[in-house]
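Take a look at this single chain, the form predicted on its own, given in structure tokens.
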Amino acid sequence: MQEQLLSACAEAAALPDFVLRQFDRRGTEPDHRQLYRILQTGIRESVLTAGLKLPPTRALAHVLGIARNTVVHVYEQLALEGYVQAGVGRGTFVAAVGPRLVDRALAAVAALPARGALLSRRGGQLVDEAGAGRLQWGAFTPGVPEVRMFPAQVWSRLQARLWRSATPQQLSYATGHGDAGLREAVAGYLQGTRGVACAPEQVVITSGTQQSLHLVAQLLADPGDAVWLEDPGYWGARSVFRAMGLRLVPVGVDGEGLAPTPPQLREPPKAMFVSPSHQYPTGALMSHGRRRQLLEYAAVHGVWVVEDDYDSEFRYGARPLPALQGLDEHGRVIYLGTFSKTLFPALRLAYLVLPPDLVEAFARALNELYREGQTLQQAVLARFLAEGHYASHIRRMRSVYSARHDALIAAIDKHFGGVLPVIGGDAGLHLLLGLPQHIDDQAVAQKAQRAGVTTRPLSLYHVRQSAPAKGLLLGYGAVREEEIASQFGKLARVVQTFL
């Protein structure tokens, strides 16, 4: 066959051995691809040098016994990639892309100081120390609520009528703080349920309690500006926070939320992050006193707080507090609310209520930064809203959750009586069985996983390394409430044999 290669191309140079020795008529590979893969290989490793002229398409069709096609659109997608170069009249030639113009970048790359790592500092700190669980359901993992109730012909329904009248607006990037039918019904719920003074206006949608934190940190913090954090806290605000360079102060939590120490108090930071309706992770209630001293504190340094409202919907023997929003005479409140512990996590939908001075700032760096979109979905659950399927979805979902309480309460009852403290047991959708000091319980929690049980270890939510406190947090928003005795029993297992 070499022999009719030759003499096919006599025009041109003749392809080296490797390119007959390895195109196989009889292989699975399609024609095409064996050619293209023969080439580009020979190429790169510069067994076909540059300046080489390639053989003419119908002389290589007819040595390898292939439609001419198929050599024209293999050398057209050579020249597309920029392994060859073909003029009219003068051929197709290999273009000098082969190894050695890598050889000598990497060689003048290898000159250079050493770059370390690849992540910068900040990066490598985040990626370290990241919170977020891999696992997102099952016993007990905390912070995910029941979506298997969730009632999704309704949201179909509404979905499939605005679908048929969307708009090319809804269809295109979001623009403005949102949907206005969304901000309107979110402002009308958290007057009557939440007690929180706010107009319409005041409300930004924004794709999560995440991107919300990481507005608040761009647009009301610089780099090295302090922040108080609650220790233990959400580590999702410490996160952010930290990855946008702010200065964490961790400031202990008492049984009425943050407690800043007196030296403490005498730097005031940028802004605070608290979760005064129900803390994060120990379930604590800021009580009435507190609330005023620390709004009192914020308007007087010219302090930002920023109110997480997370999941206070869910109380169980008593009603839901007011917002500490709605106690702000000062305009210092941020406040957080989201659809994920409500609704379902994978919505991605949720708000802040913001001082009237900050609300245009606050959407114009939302539209900047992230060209936010989910303008139909937003204008869905603003019908869900409107309509009442929400309110009547949370009343549901509250009796749910309260069962699912009791019984995994009855659970630690039994497995351990009054042995280990159970915390912030009456509210929201996980509780904190506390563990005595000596006890590892990362590593109770990792034997925990490998029996088939998720929880989290309370010492993970510490800012401060030194002497955190011990405790695993159980999640119930997504166990059957006739599963919870039996998955508690595997965790109870586990813990026993570290007491």
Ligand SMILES: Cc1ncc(COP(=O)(O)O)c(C=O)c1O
Second form
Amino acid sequence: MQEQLLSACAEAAALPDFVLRQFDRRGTEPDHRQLYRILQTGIRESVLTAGLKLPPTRALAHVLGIARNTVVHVYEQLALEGYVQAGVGRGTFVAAVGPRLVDRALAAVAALPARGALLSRRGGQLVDEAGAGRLQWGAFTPGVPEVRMFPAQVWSRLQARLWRSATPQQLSYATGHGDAGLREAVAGYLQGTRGVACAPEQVVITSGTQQSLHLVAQLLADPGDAVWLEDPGYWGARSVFRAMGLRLVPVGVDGEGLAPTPPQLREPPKAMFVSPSHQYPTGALMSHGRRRQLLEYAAVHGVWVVEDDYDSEFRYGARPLPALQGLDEHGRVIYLGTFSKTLFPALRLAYLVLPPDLVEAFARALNELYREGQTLQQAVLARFLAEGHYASHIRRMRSVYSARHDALIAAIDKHFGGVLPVIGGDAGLHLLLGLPQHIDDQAVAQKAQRAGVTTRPLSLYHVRQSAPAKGLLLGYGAVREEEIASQFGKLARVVQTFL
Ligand SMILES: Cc1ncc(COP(=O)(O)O)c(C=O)c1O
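Can I have the other form now, the form predicted in complex with the named molecule, not the form predicted on its own?
Every chain and every other molecule in the complex is listed next, the one we just looked at coming first.
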């Protein structure tokens, strides 16, 4: 078998060498994009000349150590664009790419809805590697809270009252900082519950963590600057930073949180993105020692620490550790919070807590780029916090999620007790069911979806493509406690077929 593959490659000896020299398995560019780029450039620049035979897909996949399907798709794409020609039973050959052929190929591609031809390189990559799930409700969609229990009546009463007394300023263009009452309520809440050291003037209201991250990337880094990302980590941060042209440096996570290696420490990044209170998605709680080390490192090297504190209200045992921001004595931490998990995601309200000398620049940029709106909605939220509805909603939801969490653990125990590990299950709105390394977690998630259960494969949260950890993220925000056993039963039947 090995010999057959090698001789198949030898037939097209010039090609594997050419590809091997350029193909980087440790890089962050996905395999299919890399291989496509290398072959297409080779053909366009006539390094791979007309008539040259490409190796059989299986042989090339074997030599590169990638999936055969990846090679098949790349060959198909090249054929579609006129760069290669395939004859049944004959193999695939580099086509004669004269100007006329290139024009024809481009016209054919333009006629297709293929986004690669329409979008910029950055745009294509953003869409190709998008992480947001298409389904955002139902068992066990991660990242979604129980929106059916949102106190809509209280909200609409406050809203009606505020509309009756709406001021022209509330209905005109906003100034970029956010509603003054909301900034004050957020600062008070964060000081009281999260140990965040801030004055209301340091709070800037945004329309979601994604927008907060976009501002951070716009204002604090230039294209090509390095940013450390937890690996596995939040795809949303990865997408924003990549789209802004930053160089993503995946940094591993251990039981104490972000764990840079000595070589990584020798090259300080512009910024690091961390979720210390509940690492997403592993659930690791960053230790006190690690927090101190990272803050000291950031102060010495002038690194921005972007702290994502997205769901630490929900912890079912020990009290949450205070935010990293509260320990920062050098103004390096940018603290991000959101109302997406405590209230509902469609509200699109979140906030940044900034070192004082960054506030005006952020408000200005926010106003300049997005013309932020929803000012009355912000005022409603301010009243919702000030009148205590927010605190009581969180208390209520904490006990709802705690019961669901226990029900899910019981269901996992029943089907897989002692066989599959549960990781990071004592906080937040999701837990991780570990899978053996040989299992294709994306295939499990696809099959589960066909059985009516939504999960997200852990491997998708990795930046590095080689040997990502395997598992399934199971959210319990969008499934009632009494439905958990039967829904997990469906998932368990799917998982069993892979074990
Ligand atoms: C790690 C993490 N941070 C933040 C958010 C919230 O993002 P947003 O405020 O844009 O809804 C999410 C939502 O899924 C998340 O998973």
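Just so it is clear, the structure is predicted and the values come from calculations on it, not from any experiment. Positions refer to the first chain, counted from 1. In this text, rigid core is short for the largest set of C-alphas that superpose within 1.5 Å between two forms.
Enquirer: Determine, after fitting the two forms on their core, whether residue 74 shows a C-alpha shift of 2 Å or more between the two forms.
Expert: The answer is yes, as the C-alpha of residue 74 shifts between the two forms by 2 Å or more after core alignment.
Enquirer: Quick check on residue 37: with the core superposed, does its CA move 2 angstroms or more between the two forms?
Expert: Yes, shifts by 2 Å or more.
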